[in-house]
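Starting off, we have a lone chain in the form predicted on its own, written out as structure tokens.
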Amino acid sequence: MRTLLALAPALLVVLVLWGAGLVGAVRSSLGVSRLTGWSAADLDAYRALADDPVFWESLWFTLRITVIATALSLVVAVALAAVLRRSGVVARLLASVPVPMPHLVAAVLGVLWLGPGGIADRLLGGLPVDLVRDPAGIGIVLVYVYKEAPFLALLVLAAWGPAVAAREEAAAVLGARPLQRLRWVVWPAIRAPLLTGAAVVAAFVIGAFEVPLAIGPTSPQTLSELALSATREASLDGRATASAVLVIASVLAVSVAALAAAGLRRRHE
């Protein structure tokens, strides 16, 4: 009960803001307005998306960059935390610089550094691969890893404290190798915050549009970019299409959070 009371203000804000937004998106996607009411609801926007190859391409592209960016961020975060736990305050402050930085700023910096004619291009005389506007979305993934890996590393450091270090030393005395200590001692301690943070990162990658819009390819688009493009159509169906895409993106994000919660609960039990 104390836990629920402590979480109540945050849950109330999230549920009210997100819930109201989701209800509005569902209404728009079904073609419901104040004048027609729910009696005019239909699934035309969803049927149009199901028959649109551009939507399926966008869905696959979004899922691909989400999985790759989240997985790489996890690996980099654990490695970064392993280094920072033996480093001083200055090193930790420098590593945490990307955390408060807006994603749009990170994307713009990525374009300035990695784009054609950018700083890296001038210093190195050319890059071996195109990171900006790359159809595979490599630039998008790199920006997300740069932004999210330090965030996840801070969560790992909070759980990888002196008690875990003491258990590592005990395991080493008993003959456990580094990988065994990571699997049997460190991973059980950092699993919960790491997976929770990974769910947050994945949900953000699914729904954000700043980074793909600034550094990503013009085709394929992510789901958020596709929704933004639909609002610019002259057709009256553009709003319903955009809302349907956002509802699908929201369902994906909630599914990621539900899977992470189910995994943590199963491991806890």
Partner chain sequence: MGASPGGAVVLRGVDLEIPTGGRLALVGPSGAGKTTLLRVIAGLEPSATGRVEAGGRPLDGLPPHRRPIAMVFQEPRLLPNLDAAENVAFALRAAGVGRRERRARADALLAEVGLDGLGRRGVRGMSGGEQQRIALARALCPDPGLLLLDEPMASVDPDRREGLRRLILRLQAERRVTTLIVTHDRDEAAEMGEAIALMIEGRVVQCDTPRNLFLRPQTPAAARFFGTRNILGGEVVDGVLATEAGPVPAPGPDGPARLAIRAEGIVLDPEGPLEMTVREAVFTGSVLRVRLARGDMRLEARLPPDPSPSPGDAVRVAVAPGAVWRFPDDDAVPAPGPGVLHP
The other form holds:
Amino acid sequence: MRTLLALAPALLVVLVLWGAGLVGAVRSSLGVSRLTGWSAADLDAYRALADDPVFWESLWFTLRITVIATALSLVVAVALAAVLRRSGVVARLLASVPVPMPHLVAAVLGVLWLGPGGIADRLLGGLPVDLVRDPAGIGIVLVYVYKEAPFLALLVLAAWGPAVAAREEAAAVLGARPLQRLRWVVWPAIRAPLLTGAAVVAAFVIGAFEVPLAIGPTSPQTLSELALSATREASLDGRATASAVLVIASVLAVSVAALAAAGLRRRHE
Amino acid sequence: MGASPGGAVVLRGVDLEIPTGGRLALVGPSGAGKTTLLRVIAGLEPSATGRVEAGGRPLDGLPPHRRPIAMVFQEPRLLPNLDAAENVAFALRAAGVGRRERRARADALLAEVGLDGLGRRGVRGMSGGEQQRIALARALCPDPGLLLLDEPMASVDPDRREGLRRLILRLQAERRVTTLIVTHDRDEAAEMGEAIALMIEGRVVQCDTPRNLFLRPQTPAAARFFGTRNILGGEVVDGVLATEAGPVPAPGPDGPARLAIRAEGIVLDPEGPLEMTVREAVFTGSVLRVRLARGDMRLEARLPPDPSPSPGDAVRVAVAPGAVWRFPDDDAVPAPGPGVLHP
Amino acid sequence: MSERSRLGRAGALVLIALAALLPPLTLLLRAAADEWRSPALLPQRFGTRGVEEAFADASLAGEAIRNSLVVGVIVTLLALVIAWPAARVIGERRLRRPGPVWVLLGLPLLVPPFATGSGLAEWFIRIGIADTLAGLVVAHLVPVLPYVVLILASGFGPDVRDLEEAASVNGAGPLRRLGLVTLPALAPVLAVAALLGFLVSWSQYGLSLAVGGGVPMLPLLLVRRSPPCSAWSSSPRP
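Having displayed the form predicted on its own, please output the structure of the form predicted in complex with its partner chain.
After this comes the whole thing, all chains and molecules, with the earlier chain placed first.
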């Protein structure tokens, strides 16, 4: 009872505010407003989306960016952690510079470096492919990897401590090669934090629009960008469409996390 | 060989040799470099100079997984995500052996270490003793050319240590696996080693049979480690060293000498040549530890519990001639030889 | 370690240092450059034009920074207070089934903040806190509070409990215990939680746009005034 009481303030604030936000979004996606009331609820906005090729293109684009950016960040994060765990505080601090950097700043940096006439362009004397505003979204992915890989690496490092190093030594003496040690000793230890972090990253990539807005193509847009443009139409229909897109993005984000959680539990048993 | 992990020289001039199938105990105070030596042998630590060989094959420069060596650490270091049998068979898995054969060999080994039928159990819930048995089975599984044991009793409950000691001895005898065991406990070293190498401050100061190390340590430091604190210095004249308390019989030629006297060789004797005062008498369970003094001269004796002298008593003591030996002269200390089992 | 792998590691460390330091440095250079035309790797002319332009509308930039600061600080303090009891219960593992609590705290971090924000905006308009600093503070609690709870929880545990018990056995009352034992013991975690909470609020874009589009906040201003895609063109004068 006392534990519940202690949990109450935080959980209630989260539940009420977040719940209100979600209910509000669902409500307006169903076309309900203060004027019309719940009786006017319909699925028109969703139906319109289902018929709109722009939406499907945006959904596909969002998913592709999310999967590629998350997967690349994971790989880079493990490599980064492998280097950092034998390094001192300075190296760790340096590597975590991008973690507190706002995404918007990272995106501006992305444009400065990768854009036409940017630093990379000048250094290499011409880039072979467009990285900024390119329809494939390579620039978006690169900015996300720069931002998220260090974040994931820090999570990995926290789990890849002396106890794991001790087991790695034991495995090495028993004849396990470096890759075998990574697979059988390190991976089981870092899997849970890594997958949890990956779910957070994937959910963020699905929902945020700072980076695609700054460095991504004008078309296709990510789901959140799509919602933003719809909001700007300022009509009641636009609002409903925007909310519907956001509800879909929310469902996607939560599904990704649920998938990760299910994966974690399955391997645990 | 020499090794200097992290800049500090930890090992210098260590030279050990274990005959195939033999059992050498490496003993010394903590910080002597014993664990570092094991890690250098296993390839976990680089050695600045020196060579490691197994059966005439040089191992230097080989990474740990390419050396025919297995190791049991102070802690079990089992993999928590695998069951007991897969932990035991880990080396086979790394070598690409199939699952069925791994299981069969792991189950057989588990039976040998007294954990019959526990193969499918997770290792998380097991006691420290059980985990260390699994670690032992895991090290034996690949039939290593050399088995390194780094204080394997350290993480085990005191009342379980005896069982683990006997298990190690039995398996070692059955399999004739060449074994190097590290301990900081001299009694354990005597029990576990056919020979003992004493290591102090990164040097092997003496490598000998347990009997010789206990009864005839060759340096004051070795004597102190093996429990002899009675160390005297002076001029031997006519086979006797004159001390403040009286004459002590000294073997060897006349001249300057450093002597050690085993505590067990000092007895209370009303006719004895030495006059001393009892400083302290403590009953330690089986014997009476008595500290004696006269001027700057100090002796420690282990006496039968009765009769017990009291602090302040003036007593006469005698020294059995067989309990006295002479350290070699400083410049004549022979280089510590390789670990020889039957000198 | 072999010579080759040591070289590889040194190379990797140099790469990390470059990746960490060079990009922020270019940002500074860009801000201090009056002229930086391709293909030069360094600006041709340094000057204060960039800074001047940023503050051309000094009142707006100043207000945005001030708003972001105020909201960030208030949200962080609020979140620390609200999170404290819950973090303690979670950190000391007093929950028999922590699963639901984790899920509840995790969901707001997963759902896009723009979605939560646009939903909240509806209600905020009704109760009259849309486009106000108060509304922004309330909205920012949604992403900030879970982070603060999760980090703060990692600081509580048997160690802190033992210290507190020792203090109370030695006659320290609840207040002195808090001031002399608990807070100092938690100081590092507290600092991390506060820093992260503030940063989450400071860089919040979608949420602020949704519930307070009319209030100048730093991230909003950044996008509106000079869209990042124009980072290389000199900003257009109004």
